[in-house]
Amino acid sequence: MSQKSDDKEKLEGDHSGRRDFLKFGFLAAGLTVVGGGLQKVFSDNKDSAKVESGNKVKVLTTDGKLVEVDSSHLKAHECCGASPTDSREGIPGKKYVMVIDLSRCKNALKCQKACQKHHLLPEQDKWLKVFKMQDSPEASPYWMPKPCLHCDKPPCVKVCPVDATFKRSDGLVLIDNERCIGCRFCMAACPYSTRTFNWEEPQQPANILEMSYSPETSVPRKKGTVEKCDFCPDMLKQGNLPHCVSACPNGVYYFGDANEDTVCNGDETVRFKQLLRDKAGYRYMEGLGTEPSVYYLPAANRLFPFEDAEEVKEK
């Protein structure tokens, strides 16, 4: 047997692991509150026996439902979003990346949406976002999503006077909202312009509040301070992709790790570099020397027609 083959049966057997991985994690969390420091969880049957409080409690559960239940029927949960102090140290051996392929973008938005959910964001603040594109005027158009890049080379984190956004070893660049002053700098900073600035009091269920901050997490959100995609790292931990990659119906995102040489969109998982090859992937304003982890794949051979994005909404 080849080396060719070996690797083709090697990528699919990890794949088909890590398919049931996802599948089980989701069930084993379907009942758990989304949020930083502490989780909320309900009780077991046994703490039910428990006489209610009377105290209502609004709760987020993972689906992105409110439910209200009573005060004595939660407890608490360790949550997997680490400290802010622990937060600065990446996953060991860990270099994270993230391949578009534009070809497959049909503006469905379901990452866009899946973003907004499990990061509580408002409809306003959108950290993925999708452009339509055109490279000239006899080219057609297409769609391009752009996320926080998570440069190599971040000129954010140089700028920023309080070390509040900072970069991980594991490829990720974060926020720390509890050191960030509003200034601003990082959002001038930043040629992408993937940050967005809590100008109003973020509206946020009471369980979420009484949460411990994580910059893993992103919550609970601050008012004043800068936000942008971070890749959700509380994911990654426990193994998972990111929600925007898990939630694309058309196998958009690619996401791994470069020292593994693998990415997987929820379908398929290949190798990463030959992706790169085969594709002509490059990444966007490379002349900048941000030496961004996020890479793009040209919109060659599309599975779809491109449609202006009031005609996808009709549908």
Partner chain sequence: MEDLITPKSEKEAIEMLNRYNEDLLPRKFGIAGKLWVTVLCIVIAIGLYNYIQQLRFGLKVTGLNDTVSWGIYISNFVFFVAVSLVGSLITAVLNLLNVNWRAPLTRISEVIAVSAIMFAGLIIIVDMGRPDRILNMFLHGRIQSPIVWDVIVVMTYMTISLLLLYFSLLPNIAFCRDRLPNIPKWQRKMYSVLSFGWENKPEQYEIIKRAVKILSVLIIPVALSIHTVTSWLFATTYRPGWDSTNFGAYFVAGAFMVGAAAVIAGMSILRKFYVHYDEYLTDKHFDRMGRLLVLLSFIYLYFTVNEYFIPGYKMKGDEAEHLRELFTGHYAPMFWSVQIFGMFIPIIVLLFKKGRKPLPIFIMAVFVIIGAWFKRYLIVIPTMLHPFLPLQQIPEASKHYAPTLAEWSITGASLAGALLVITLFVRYFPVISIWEIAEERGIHSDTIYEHLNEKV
Given for the second form:
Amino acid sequence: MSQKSDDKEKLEGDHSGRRDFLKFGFLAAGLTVVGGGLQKVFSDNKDSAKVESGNKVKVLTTDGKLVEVDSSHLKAHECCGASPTDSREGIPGKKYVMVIDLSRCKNALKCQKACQKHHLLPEQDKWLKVFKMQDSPEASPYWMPKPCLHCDKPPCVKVCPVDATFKRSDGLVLIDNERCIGCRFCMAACPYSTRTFNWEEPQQPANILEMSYSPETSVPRKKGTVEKCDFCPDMLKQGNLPHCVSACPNGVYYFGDANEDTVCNGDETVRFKQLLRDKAGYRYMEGLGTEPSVYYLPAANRLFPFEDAEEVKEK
Amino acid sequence: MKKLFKYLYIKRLIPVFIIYLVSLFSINIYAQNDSTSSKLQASMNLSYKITNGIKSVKVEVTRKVDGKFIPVENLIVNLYLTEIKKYDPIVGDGWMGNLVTNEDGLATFKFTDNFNKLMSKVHVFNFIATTNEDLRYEDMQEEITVNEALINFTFNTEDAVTTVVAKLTKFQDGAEVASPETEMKMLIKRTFGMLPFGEDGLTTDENGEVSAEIPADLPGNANKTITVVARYDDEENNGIIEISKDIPWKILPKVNPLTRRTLWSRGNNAPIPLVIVTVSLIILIWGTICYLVYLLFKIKRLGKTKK
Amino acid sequence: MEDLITPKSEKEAIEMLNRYNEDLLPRKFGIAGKLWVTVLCIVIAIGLYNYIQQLRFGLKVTGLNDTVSWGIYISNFVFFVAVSLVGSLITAVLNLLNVNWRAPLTRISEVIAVSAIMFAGLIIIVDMGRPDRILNMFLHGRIQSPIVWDVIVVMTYMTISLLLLYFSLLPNIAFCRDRLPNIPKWQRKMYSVLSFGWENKPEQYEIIKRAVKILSVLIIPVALSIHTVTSWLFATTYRPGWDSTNFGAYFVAGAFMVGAAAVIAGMSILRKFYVHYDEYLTDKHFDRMGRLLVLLSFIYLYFTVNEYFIPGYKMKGDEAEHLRELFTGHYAPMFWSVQIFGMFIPIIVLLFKKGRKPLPIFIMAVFVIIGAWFKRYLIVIPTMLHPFLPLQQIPEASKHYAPTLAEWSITGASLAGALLVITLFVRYFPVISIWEIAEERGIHSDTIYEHLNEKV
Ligand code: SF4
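Take the protein just shown as the form predicted on its own and give its structure as the form predicted together with the partner chain.
Starting with the chain above, the whole complex follows.
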């Protein structure tokens, strides 16, 4: 905490005149030393202990209710969001891919809950949907989770008039919501109904609003712009799996780097190409030629019998 | 009117009084039953690990809520090692230090060089972790005993096939002996996890050795290496022993979807034919428009000259 | 036309010229005109109020949602673009073909074109989620995006049709400047600025004629591309119903048809409210325009059959659902009314000579225009409701689309705005080009140049 306020002091110093700057500089240096020392003292005893800041903020829960929590509990997107310009470069050497094993999905929706929570999404905006699919009348239905497919030939990026949505070298398709003009052409162009639009001013906690915007965290969210699943670049930068992958209790999602030929579902780490070969992996609507980064493994030999959760809910 | 008020007033007072009485009783009941019940129950778990020769002890504290384990954070844990009694004369027998759990309920103690020196003769460790008079949780104590074990690596490349041989030894009565018939894992470190290689269920032979081939078609890391890991995992007796090494490796060509001028590239990377066609059309048409505007001004100029 | 009386002497010619001037000068509005302008202004004011609400609260005030993210703003945009195509049709095509009855029609059609394309540009800004960032279009424009192409062609077309209108208007503005009696100062000032130094010199006429010829050629490809590119906004996506190679031609054909109808409607209204206009907009003109409309309707019919019959024959999986909804489902009443009232009935009526009389043809033109508006609605909305993936896990409201009152009023305001522009033009400028009429009726150019701006 003290570190942060020091930075602020320094910043203010930069803006004032030269003499003021020096004065502030000394002050800030002093504060930093003291602050740093204090921090050390504290960290010896309470390593990463969280101190309640006493700052209550309003947060939207996944079921759309506003609750008050202490701001120190909000650790989402603490770090890692690059500026809109910097986030146009991908993470060097990576090409992220996802494999979704349909035979293991039982519509537990843990992935969706984690996604809604970490991206501070309201009930009606779902970046990750689980569809109930049935390929033909005789075939049994199955659950199909669908994030953004992060196509290698993305139709949405093709049509964007202002370069607001872009493809990165690591395969991610992101949106710069400080540039988006809200024409919604990308929504019309996406064949997978992936994108959502901020039809009104989004409700967000105060501390999120204060942060500077980054396409890598997609917060703070902005009125009149489009949004979608971003594969959690803030997590990827830290070497962590996206939230949906780690939240799934059944290991449905494999995520990894195609350049490493390895994907991981949290428990198991396997060769990417071999997995596709062994389990007859495919991409949704390959015929469109969009070349998604998300692959599916067919819903054969299911882990769970198909249960219609919606009907169950109604009973 | 007044009467009615009074009536209501009394009517309201009665339940308040009853609640008061009940609450008096109930507090008494609890107080009699169990005076310490205000503290919560938590459970502690200890594990021991050697990674590339660096020893560490990990403490995990969790609490069960509605059938789920949730981490206990910000809890101070004292760690003891009974074998080195003289280590800290002030605090007491074998006290190694204290740890504070983080938000995942975890705390790790890493052995320093100093510690390693003190224990160079010891091959059986008995760790004890305790908590002492925490305000929220009841006191806990947990203990593990581990035998030291070691892994050694050798690499050998023949006909472009690299084989890794790992040898597992354990200490028995102070002597290092090979450990046969033990299951081990060979892994390669990747961004999000450890990729196993070799046959399923690799088991050491009579010399305590396992060997596995690294798949030749596996792409390497960006710095032209791969990190090979051998792991032996027996939490009960030996803890987790892990050894890793970076070896030179080839990289496969990277996929970069952005290298070409395409319809989905940035604006400044548009396909050349598209740029040529649009720009020439614009120049052609707007050039003509400029000419027309020029004509317009010519009309104006003509208007100024006298007839 | 055959029955035109060519003047026999110069004196007669000057007399004719003077009569044209008398008849075609812009005039103050009567009660009906004033009422009309008031109504339009009220509609615009309501729309503006709602647009301010939309700016404040976001596009939430519309019926749009994540499924139907393009609604009547976009279909209205397509409608405007379609109507604006008429300027090129009448002026350029008839001009190049040297049709000898076009003079009274050109300016009406050009005015309709200019106002329609202006409001096409405005309504697209209304549809944007962040109109405050419109400059990004120029700062970060991506030449790969059909929207950028559309912005370029819309601006180009607007410029060209303005020029086309302006060049032939110059002598008439000067004429208003010199000849209109009893007008307020500002009005005279406006004429004098706009007349751009016009002095009725033969050289100036020469330049106008050259410019109009260049523009007539230039406007054809631009006009075709404006509507083709607009169709590409849809055809470049994968959605069933839009993923069609027929779309460009289909849109252009539809645009020609509604454009011709718009001119007919404009002609009828002018003729009704201005005395003497029937001498210039004769029954013959209506007859010719009626024939033209039938021809264009047949072309449109041809493309419509292509657009629906072939996919309907195959009934491809994803397309089938969309088509069924149109043919027999939720949108069937609208779909069939549009086809019947917007195409078949006008074709049948206009095939008969009696049907091409001013009143019936006016009614048919109105049918075609309304039909065309709803046709655009049918192009945009039902497709949005049939994405490839099922409509699941979305709020109930996102499974339908019903434009809100605010949306209707903003759309209505744009239509009213376009009409107001046309109305004001008619109020302040001669909507039938006097000198072109005179030329068409065989008055010698020298006579026109010399006597057009003479005081009466
Ligand atoms: S809505 Fe935004 S991201 Fe999408 S195409 Fe338009 S400007 Fe680009």
